[in-house]
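A lone chain, given as structure tokens: the form predicted alone.
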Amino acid sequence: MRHLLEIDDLAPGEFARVLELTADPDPEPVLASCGVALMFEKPSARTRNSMEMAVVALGGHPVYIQAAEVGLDERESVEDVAATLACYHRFIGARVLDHSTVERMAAVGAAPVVNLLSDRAHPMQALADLATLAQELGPLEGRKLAYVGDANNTARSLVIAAAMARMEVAVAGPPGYGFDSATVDRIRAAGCDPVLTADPAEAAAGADAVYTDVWTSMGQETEAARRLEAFEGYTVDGALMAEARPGAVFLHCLPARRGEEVAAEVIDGPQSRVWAQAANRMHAARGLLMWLVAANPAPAAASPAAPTTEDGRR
């Protein structure tokens, strides 16, 4: 059974195939008469809307489930919730607080699981990001991506995906907010030796795309003041974009805080592609679901037994 818990659960060729399917303007209704469970421990605008509409576009029926409705590890174990949802749904998508939750769901083996965001990874965003870059830049091999800011879950999936596409990658952030050694090893294993620097201008120099994310993510609100101080000087503004190649594009997964990680002149300016990214969340979700259908053929349905009378006759 194939799941998508982290972006490199896909082999490079599979990753490329998902991007091809993302661009399909007329997909077949491969989820006709199928349900897809979408369980959220954390709220979301883009993830919920993009996943629901992707399922609808493929002929399926999405069901939005709040965490309180299933009571993970309180009313029922994660494993029992996954087994229950698999009774009704072709796939389970989950946006969770702890990555181990999607791992436990997948380990049940009852239905393919898609990580809609965890504290460790955001593979659906990475698919949309690379689809956007491919639209803007064409073939991605040898192109340079600069990421400036907090090396969070979104950045981790993004950089691994860029490595799988054979892009060059540079990451700039203050000490203490970079990737751990295990993540760097994973990026290298995916095909790229990233430039890791504390200098945003060094990272952005010659880049085809500059990407950032909020400095304080959901759940880190108590760290906001400390993070504002630590990331001073890491705002993506016009001067930093000028370090990139002429015509370079700006990306941000949203929501954004103008005046913190990005200047309004950049995110609302002509180099910004943030709304194309947002739109591609839906297309990427559709492409992934199409791939997962092919990778996880549904078992043949058993013929229903004819009703039996009290004396045992059919």
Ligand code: CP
Given for the second form:
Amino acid sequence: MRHLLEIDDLAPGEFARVLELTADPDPEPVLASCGVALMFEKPSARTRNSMEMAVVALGGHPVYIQAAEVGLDERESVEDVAATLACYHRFIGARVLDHSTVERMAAVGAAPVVNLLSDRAHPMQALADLATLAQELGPLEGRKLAYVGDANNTARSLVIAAAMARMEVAVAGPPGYGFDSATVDRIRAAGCDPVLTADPAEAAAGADAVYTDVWTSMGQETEAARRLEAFEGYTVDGALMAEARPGAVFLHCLPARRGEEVAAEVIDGPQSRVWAQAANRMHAARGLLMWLVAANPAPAAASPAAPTTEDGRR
Ligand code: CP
Ligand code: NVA
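Switching conditions: you have the form predicted alone, so give me the form predicted together with phosphoric acid mono(formamide)ester (CP).
Every component of the complex follows; first up is the chain already shown.
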């Protein structure tokens, strides 16, 4: 059974195939008569809406679930919730506080699981980001991506995806907020030796794209003041964009905090492609679902028989 918990759960060829499917303007209704469960432990605008509309575009039926409603690990274990949802749904998408929750759901083996953002990874965002970069830059091999700011869930998936696309990558952030060594190993395993620096201008120098994300992610709110102080000097502003290649694009997964990680002149300026990214979330979601359908053929008998009466009639 194939899941998407981290972007490098896809082999490079599979990743390229998902991007091809993302560009398919006229997909078959491969989710006809299928449900897709979309469970959220955190808020969402883009992920929920793009996934719901992607499921509808493929003929399926999305069901939005607030995790508090099913009571994950309180009313019922994560494993029993996953097994239950698999009785009705072809796939389970989940946005979780702790990455281990999507791993536990996947370990049940009852339905393919898609990570809709965890504290560790945001693979659906990375698919849309690479689709956007390809639209903007054409072939990505050898092009330079600069990521400035917190080496968080979004950054991790983005940089691994960029490595899989054979891009050059530079990451700038203050000491203590960079990638752990396991992530750096994973980026290298994906084919890229990233430049890791504390200097945002060094990272942005000659870049084809500059990317940032919030300094305080969902679930880190108690650290907000400390992070605001730590990331001082890492705002992507016009002066930093001037270090990049002329015509370089600016990307941000959104939601953004203008005046913190990005200046309004950049995110609302001519180099910004944040709305193309947001739109690509839906196309990428559709492409990923199409790939998952092909990678996980439906079982012949999806569910146990309905109860029968004593004489065997239904
Ligand atoms: N970029 C992104 O995942 O946005 P949401 O948190 O609104 O889903
Ligand atoms: N890093 C951010 C991404 C939001 C889409 C967060 O986890 O809150």
